[in-house]
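Quick heads-up: it's one chain on its own, the form predicted alone, in structure tokens.
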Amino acid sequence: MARIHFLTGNAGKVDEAVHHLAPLGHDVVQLSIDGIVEPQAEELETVARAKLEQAKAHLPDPNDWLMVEDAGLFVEALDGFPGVYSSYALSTLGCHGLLRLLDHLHSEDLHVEAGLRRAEFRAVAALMTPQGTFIGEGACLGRIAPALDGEGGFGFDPVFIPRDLDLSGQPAEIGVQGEVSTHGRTFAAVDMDLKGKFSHRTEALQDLLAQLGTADEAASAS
């Protein structure tokens, strides 16, 4: 099929991509490039496309495919912050700093307080091919925990509690017990198998694969 160069410094992301793409015959290899600049933008897709454009000149073969992934934590009460700036916010504010920001928005009304902590992880998986660029999207709805919980995971995992999932894998209503649940624990407090059931990155990859399948079917029919 194709050799896919995955632009990332995270070997774990590469392993996840291999898990989904290798069975389809694709060869996924890690691509590390110094000097890639992230644009000042509000959308993950804009950042991902900019990285693709900067990295494509580094492909050893112009017929190879290039892939990038971008993800961020979007907190409703903070107007989506840190969003596309999640990596910077993590290195400067950290999880404790994010909790302090939300503590300043405390309300006496418990229902309002719960709403102030609504958040979601979003991810995009962008793939540049000779036939065009495909963008897969994924999201994980949840809320920010009142305090750090757990020692696993990475990034903002210690402060993010995902919403339960129903039988079809969709987020359950707030306050409703779902079939898949962390029982109020954060991503950092559960094992990788359970966390993977909520993965916004996996959802983005699956969306990307669905688009590739549709494109292949259209090419075969023409």
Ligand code: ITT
Second form
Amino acid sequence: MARIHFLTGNAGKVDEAVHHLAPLGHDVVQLSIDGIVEPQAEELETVARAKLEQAKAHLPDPNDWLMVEDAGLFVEALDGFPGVYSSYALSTLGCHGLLRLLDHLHSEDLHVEAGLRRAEFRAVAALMTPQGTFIGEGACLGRIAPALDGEGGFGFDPVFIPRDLDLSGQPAEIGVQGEVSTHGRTFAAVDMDLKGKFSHRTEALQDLLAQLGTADEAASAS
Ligand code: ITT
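Having displayed the form predicted alone, please output the structure of the form predicted in complex with the named molecule.
Below, the chain from earlier opens the complete complex, with every other chain and molecule after it.
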């Protein structure tokens, strides 16, 4: 099993990665490097791969693994904005500013209005190993709330309401009650355990792990 250097400034993300990867025997350590440039690109994967390329020279041992993870909020009515610019949009517009951008979306029918406010969080986890680079993807479907709700979480959590999930973890249609539900509340208004059940980030890591498992099986069969 390998030592994984996780390039991130966000300690919360490291905790989550340890939670998933330590039980499999991987040793995850945070890697902080000044001066990593995020390219202007529309895809999270492009940004993640560019960060891996810049950081690989900083690995203490070339046999170690390098991981990055990028996430963003994609709002349908804004053609996917803020997307890859989510960190910047959060520090400039903030949650209030995002709500104002959607002020014009109104319908007498609340169900229709909820549909107009569709959005999703997306995450990409990218892992560079001596055997190649693996990309895991995750998404959490939902909508932008009509107003700020909740004190917890971080980032755009106070304005994001996830769609309910059925027992197999699939998102229900907007307005349809599922087994896993925030009952119309935002991520900032529910506890972390409940948010974790919907998490785009968890899904991206699990996708990555599934690919690693397949690659390991193929290597041991050959
Ligand atoms: P890195 O150093 O690893 O890049 P970061 O905190 O900048 O960490 P991301 O690039 O993954 O994180 O996420 C970009 C922004 O997307 C982040 O600042 C939030 O505004 C938003 N975001 C991502 N995931 C979120 C979540 O689960 N809840 C709320 N906002 C989220």
